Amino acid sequence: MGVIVITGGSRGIGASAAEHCAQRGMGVILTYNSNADAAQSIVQRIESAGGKAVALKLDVADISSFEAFRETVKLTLQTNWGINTLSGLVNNAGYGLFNPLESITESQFDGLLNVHLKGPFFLTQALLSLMEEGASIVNLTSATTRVATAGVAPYAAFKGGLEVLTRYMAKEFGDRQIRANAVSPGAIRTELGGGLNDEFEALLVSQTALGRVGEPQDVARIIAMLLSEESGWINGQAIEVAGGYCI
């Protein structure tokens, strides 16, 4: 089925990514940004389940990089699965940061902005050239962009320029069958932005339709699914994994 990229694939939503896309078959390189071990436990994980992982540095921050990183990339297809291309990347490295609007900075605002924004856009140009005709690209966006919660207006500003960049993808991309869609997870349970504590998981559940924040696994079986040779008819989606909140 391919090799993948998934950035920040050593926690949370990422790493629940590269296991799910790895028991489909997939080969996964996933990158990580300061823990090395946290990437390579999930790269051991996969590989004690039969699956084939690796795990790359990878600032998504800083754009300088990337042209070094593609070739980093296509060193890895070449000596660890013997291809030369991509079948799909999935831009989900992120950081949350809650700062009303009137106490932002301009380096907390560049610092969310490069990394949600900037980043995805320019790491999807330099992969581009590595990517086979019919592969997919998924950008991680948020419930933010469709609910305004005070105090992460740059993040959720950031993930809807991002959203609004999946259709411009999936719009100039077509003429080599490359799809791209988003993904738009509402509460799930991950480290980003500190975690939950108890009353604020209190009232996201009385919030949502079924009952309960999400977990990882939801939203990650959703990307292997879009990586997925089943959805190559849905293109230029925003798709919330949310399970029905604030609807």
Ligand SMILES: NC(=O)c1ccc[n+]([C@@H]2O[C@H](COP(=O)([O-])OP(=O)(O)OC[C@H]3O[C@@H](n4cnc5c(N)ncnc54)[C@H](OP(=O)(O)O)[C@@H]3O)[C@@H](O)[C@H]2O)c1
Given for the second form:
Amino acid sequence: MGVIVITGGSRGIGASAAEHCAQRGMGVILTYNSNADAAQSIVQRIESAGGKAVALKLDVADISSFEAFRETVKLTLQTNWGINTLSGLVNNAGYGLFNPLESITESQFDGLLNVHLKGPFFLTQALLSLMEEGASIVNLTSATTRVATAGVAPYAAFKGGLEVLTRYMAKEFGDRQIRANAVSPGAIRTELGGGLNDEFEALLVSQTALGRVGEPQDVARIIAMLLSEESGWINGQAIEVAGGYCI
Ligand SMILES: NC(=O)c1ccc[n+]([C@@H]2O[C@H](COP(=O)([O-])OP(=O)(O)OC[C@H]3O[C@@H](n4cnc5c(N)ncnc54)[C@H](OP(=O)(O)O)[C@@H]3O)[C@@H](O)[C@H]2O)c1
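Structure of the form predicted in complex with the named molecule, given the form predicted alone:
Let us now look at the entire complex, which starts with that chain.
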């Protein structure tokens, strides 16, 4: 098992994915943006369970920092694992923002674009030279690409773009045996967009066949599976992980 990078690994789905990947024997480089302490506590949880992880700072909207980040990843791989390559990348970092189409501002639009589409595009490009043959890329999209949800239009549109980009990654990286898949969660109990209030949760539960909202581990274990060899023939797919939301 090699070493993977998970962006936004300090909280929510990314933190849970980091733990699930470590349990499967992967080394984990998890990134945080503002919550260094939360990231460090995930590193400690992984290490006290016998795994190995390192937390690095990365703002996925700051494309100009990606070359330096690649050099830091390279050094981290050499120093902590004695290797030069990555076996996976999870483009997970993100944030939610509710604002109807008629009032969304250009800077809100650009902020969402940078984190949810432009960042994953150029971060993948920047880390490509470190990826080993057989590596796996997982991009976090959203069930809002399938079910229109008022108030999240740019977010959903960029997640839709990321889903299309996933197929292009699979196509263009296939000659290096690098796979790319999208994981598309339904509503998951995290702090995204301020978290779920009781009323919203009740609505989501009523719209979900399995009768509950998702927990971070519901998505994390699928991410870990897609990074593992057992999913080696799954490529270029978008897999919704939503308990049967709006079906
Ligand atoms: N929760 C859901 O219902 C749901 C549904 C569909 C899709 N998703 C997607 O799943 C992914 C994870 O969401 P989550 O629910 O786990 O969110 P979360 O609990 O709010 O955690 C977000 C993570 O992303 C990081 N992050 C935010 N902005 C960043 C930036 N500019 N640069 C780097 N890192 C940044 C945060 O880092 P810091 O804490 O260090 O700032 C944190 O680690 C996102 O892509 C989200 O769109 C979530």
